[in-house]
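The data below hold one chain only, encoded as structure tokens and taken in the form predicted alone.
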Amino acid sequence: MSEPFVEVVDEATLQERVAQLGSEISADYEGTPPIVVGVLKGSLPFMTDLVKHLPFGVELDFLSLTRFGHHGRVSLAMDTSLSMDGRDVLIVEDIVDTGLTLTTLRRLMEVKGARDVRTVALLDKATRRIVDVPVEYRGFEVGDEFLLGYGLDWEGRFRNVRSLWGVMDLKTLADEPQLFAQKVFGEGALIRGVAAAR
């Protein structure tokens, strides 16, 4: 039987390629420091290490959407704090598939009256893409595979996994998420609520 779960993406070569995307962004921005806008949840650990390698001066603020039935209708839960008038604004995802909620955030920060809206994305599905949508910068491109750690989770689980994991047997997951905790943490972690593996 082959491995439910693996590693696909190390931290070390995640620190890497995302110290790569803050130079390349920092060049970009020179002079002119955007606001940094993050998704929530899942941008999070992404955002955090990114912003290490932007220029001094970026401002920070988040959102958060929520989408509802197959169709993707995205709606916000949350939005963003600072005016984004005349600014530029630099949108971090964790991760973009069908582009149907990056093209709504895009317009959004248009409507906000943002003098101009990138993306960067940690993770690229560009084969899902359903609608064309510029990702100026992304970390990996990747297939279709469930990926969970470095802020994508499973359950609002395992967002806290500090590389990126491949779930090759999405049953095994769901049935027994403390296997994958005792793989990734150690023999001994565990899962609240969710009794140990024998």
Contents of the next structure:
Amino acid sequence: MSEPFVEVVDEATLQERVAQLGSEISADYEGTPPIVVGVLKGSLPFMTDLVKHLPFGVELDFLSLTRFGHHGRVSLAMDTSLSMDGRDVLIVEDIVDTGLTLTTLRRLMEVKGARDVRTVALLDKATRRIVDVPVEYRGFEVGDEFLLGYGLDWEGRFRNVRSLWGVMDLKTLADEPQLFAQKVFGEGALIRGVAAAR
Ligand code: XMP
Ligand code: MG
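Structure of the form predicted together with ligand XMP, please, following the form predicted alone?
Then the entire complex follows, led off by the chain already shown.
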């Protein structure tokens, strides 16, 4: 049987690309540093690593969205707290897929009065795009397989995995999530709802 889980981008390659994105972004901003807005929860590891490569005094803010269905509406579960009026805003996304989420986010920042809105997305599933939306900085173009780790989750779990994995067999993950846990965390990895592996 083929491997159900495949490491798509290893930790060193992720870190190297994040540093490059930091340099690209740094070179483009002059004068006022942007407000960096992380989209919870998936962007957290990426955002944490990225901002360490920005050599200016950024302010951080966060928001969280709830999506209904696959192509459904997006609603705001938690809003930002800083004033965006007249500010440059850099949205940090884990992954852009259909582009619907990002379209909504950009519009939201504009409504809040942002002077300039740009996006940095670690991953881009470009072939799945439904709405054309600008992504000024992108880490990696990826295929349409289900991705996991470095912020991306399965049932809320595995965002803390240090590298990026592709799930080739979602049924195996659903039936035996401990197999993936053992693969990335080692034997005896704890996982909710499953007894520790011996
Ligand atoms: P849209 O389609 O609006 O969606 O561009 C972006 C959001 O979809 C989620 N997404 C994924 N989450 N593994 C995940 O864990 C994936 O492979 C994946 N592809 C899309 C993600 O929440 C993102 O913000
Ligand atoms: Mg998710």
